[in-house]
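The chain that follows stands alone, in the form predicted alone, written as structure tokens.
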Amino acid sequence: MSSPAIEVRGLRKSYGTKLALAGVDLTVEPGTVQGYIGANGAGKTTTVRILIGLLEGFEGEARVAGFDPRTEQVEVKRRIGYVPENAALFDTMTVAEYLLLVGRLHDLDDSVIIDRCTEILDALDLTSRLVSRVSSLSKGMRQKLLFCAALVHDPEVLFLDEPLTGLDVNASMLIKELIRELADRGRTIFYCSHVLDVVERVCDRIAIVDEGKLVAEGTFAELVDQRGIGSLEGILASLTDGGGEEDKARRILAALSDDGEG
């Protein structure tokens, strides 16, 4: 049997007096699209930053592709791709220069980088911007560039944090299909998003985190059976501080209607 692609045990992390993660346990098998959802501040990004080797000072155990991100950051980074919602890029570089840099950091030959990136950029309709400065790219174009950089070395594990932000409809459809195809090839995708209908459709399993704790995990069908609620939105609301949106909306409208007199 193959070892887990991702495994965390008793994962805890604090920022000063604020507890961001309070003992998360999660195992993700190879070839799985693992959804990881929760409200803002629930601990999602902290978890991802620990797993990709960008955050230290945590308690518990973590393994990605068999390596410890605390002590084996380089080995972890060799095996992962990462697409954040927003990323600081080298704005003065051209698209081609940036991708060559990323590929070389992964010890790829230039010919391999060029062949792979040509195909990826063509599929994403970004080939025409090869000589454009990164600073000139729109939000959606920058997101496409991040995908290309994350995929160029064919990573074992792909971390996606709100990956569809800024993408047009066609690009979003392509990325969702690509996620499924990658999983079918045995790659593992760790998918964080607030777009719950997409999580329902593309994820094999879904973990829900609230205030640093894992409060539910399973397939969408299993979560529906456990909670007796037919939508991921409803399930998430029932497990967190969500819900009551209709009443909140009415209160906002009432405030807007108040003329301030009397």
The other form holds:
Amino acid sequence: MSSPAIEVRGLRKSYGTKLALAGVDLTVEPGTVQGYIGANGAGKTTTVRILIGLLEGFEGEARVAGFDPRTEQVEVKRRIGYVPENAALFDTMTVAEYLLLVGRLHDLDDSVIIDRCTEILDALDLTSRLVSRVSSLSKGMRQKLLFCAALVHDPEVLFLDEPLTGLDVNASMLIKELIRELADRGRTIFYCSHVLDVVERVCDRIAIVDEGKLVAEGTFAELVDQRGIGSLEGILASLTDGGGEEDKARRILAALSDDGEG
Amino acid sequence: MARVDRRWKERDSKSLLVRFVLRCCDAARPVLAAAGVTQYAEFRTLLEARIRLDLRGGEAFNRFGLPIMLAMIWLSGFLPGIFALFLDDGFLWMSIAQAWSMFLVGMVLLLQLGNILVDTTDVHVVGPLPVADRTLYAARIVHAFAYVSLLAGCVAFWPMLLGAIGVSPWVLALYPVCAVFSTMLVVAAVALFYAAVLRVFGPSRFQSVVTWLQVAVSALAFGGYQVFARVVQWREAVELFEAHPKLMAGLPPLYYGALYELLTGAFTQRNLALGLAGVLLPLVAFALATQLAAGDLVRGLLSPAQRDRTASRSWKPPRSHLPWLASFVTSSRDERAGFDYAISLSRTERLYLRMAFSQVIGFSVMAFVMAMMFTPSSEGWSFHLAPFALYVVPLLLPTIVEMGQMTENPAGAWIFEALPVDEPERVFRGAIKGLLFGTAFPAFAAICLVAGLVSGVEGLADLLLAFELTAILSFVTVRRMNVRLPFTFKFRHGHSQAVNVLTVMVIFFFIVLAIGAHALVRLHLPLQLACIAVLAVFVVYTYRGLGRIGCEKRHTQYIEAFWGPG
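Switch from the form predicted alone, shown above, to the form predicted together with the partner chain and output its structure.
In what comes next, the whole complex appears, and the chain from above leads the way.
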């Protein structure tokens, strides 16, 4: 039996006095698309940043592709791809230069980088922007570029944090299809998102995190059975202090209609 | 072999600078490996990318700033050079020349280029990639070294020329050798300092500690230099070193005096020990710095600059900064909003704290020391001259206003496009006033207080005159400089704004002129009093000029550049 692609035991992390993660346990098997959802500030990005070796000062055990992100960061980073929520790119580089930089830092030959990226960019309809500076790209194009950079070294584990933000319909469909294909080829995808219908359709398993704790984990069907609610949105609301939106909306409108002209 | 698509060809790949730096690194590969840089290919890729990015100018920012700075530094080399015509002791002259070079390089590295070492702008890009922290840090150190080597090269011109005439023709060949090692030592020492901070305070506190240490070091450097220059008794110091030669090990510039002697064939025990230290210490410091940075650099750079404060359950509107001053200097709600926003960010913006605030503190400390050092016992000086320290303030303003535009994260700028502000220049004026009154004014007030206490009632007329001239120069500086909305322009290394260079030079000329005029006018009290009365009108006039600053195009240009076409 192969070892888990991601394994987390008792993960705890605080920022000053604020507890971001309060003991998360999670195991993700290879070839799984693992959804990781929760409200804003629930601890999703903190989890991802710990797993990809960007955050220190946490308690508990974590292993990604068999390596410890606390002490074996470079080994972890060799085996992962990461598409962050906010595109961090070198604005004055061209698309080609950026991809060459990323590929070379992954120790790939230029010919391999060019071959792989040509295909990916073509599929993402970004080939025409190869010599454009990153600063001239729209948000969606930047997101496509991040995807290309995350895939160029064919990572074992792909971390996606709101990956579809800004993408057009065709690109979104392509990415969703790509995620499924990658999983079928044994790659593991850790998928953080607020777009629940996509999570519902794309992910094999879904973990729900609330206030730093894992409150549910399983396939969508298992979660439906456990909670007796037919939608992921409803399940999430029932587990994370959600609900009562109508009342909240009324309160907002009441506040707006107060005499606020000063 | 298949032809590679031309679009994959990198721009600037044939740049002379890039190739030269990489060739040097290739030659020094064993040294880099000994220092722990095992990922040499990755190191090379990172370094190449960093230098290439520096070579690219934006539309609004360009590379004129660097040549102008180099030209000024080139001129400054004349000072140690001229010593060569009076000193025939090669050891002493080379030590003085290298001390000057090291001082300039150190100050530039600390105040202008220090951010190269602890830059956070690229760490979000490089952080998730498989690059060891020591590789990343080594690339940054070599990148910083490439920059300051240019400066050291400019300083070297006059010492080499005049040294060859006054000391020995060997200077032409040996000065560059000494300069390379002395520059390496400065860069490696600063890098080691940051790495030690990272190790001692840990990644989570790294950013906040570094920010405040930079401020403190700047204060120490400027203030300490003033105290040192006035307190040290040179003759006694020389006698002390002659009596205890081991103390020379504590003065790094002497290493290079000894190295020069050693290379000219003077194989004394002193020269051998100091010369070897001059060669080996930079390498040891470099290796130590990369080792200390291992494992924690990226995490340290990604740590927040300020600790999160615990959120209160009961929310209250934030208290306005300097409320009495704000209501006095702002004339509308829009101006007030700009004022509060600029003051608030000037207290938290990492770049501003490091590169502007640190200079404000440093120059203020220098001004305090200058004010307090004008004592009656100093020959030819009078304590009445203490108010002259006030002229430090307009010197600071170009840095305050220019750095006040910069930010690592300009995303907040959109709000000024999105909000229904009828007259955006009001917000702009308020923000500029926020920088002026929030950063320069406290320094101005503190120096005034110190100068006033030192000079007493007898210096009151001088204080008033300096106060008025300083205020006029400050208001005119802010009015004349072409700047954008504070904290909305993305910072990039090595790109100074050229549009203000001429303005700043003219302003500096007027500062010198004002000091000269003040020195003349103070000789005749009635004339001085008349000037104070007349200048009071100009203070009011120039202050009102702040209300006429326009900004119609400035921030919209930025918005287009930042958000792109999509």
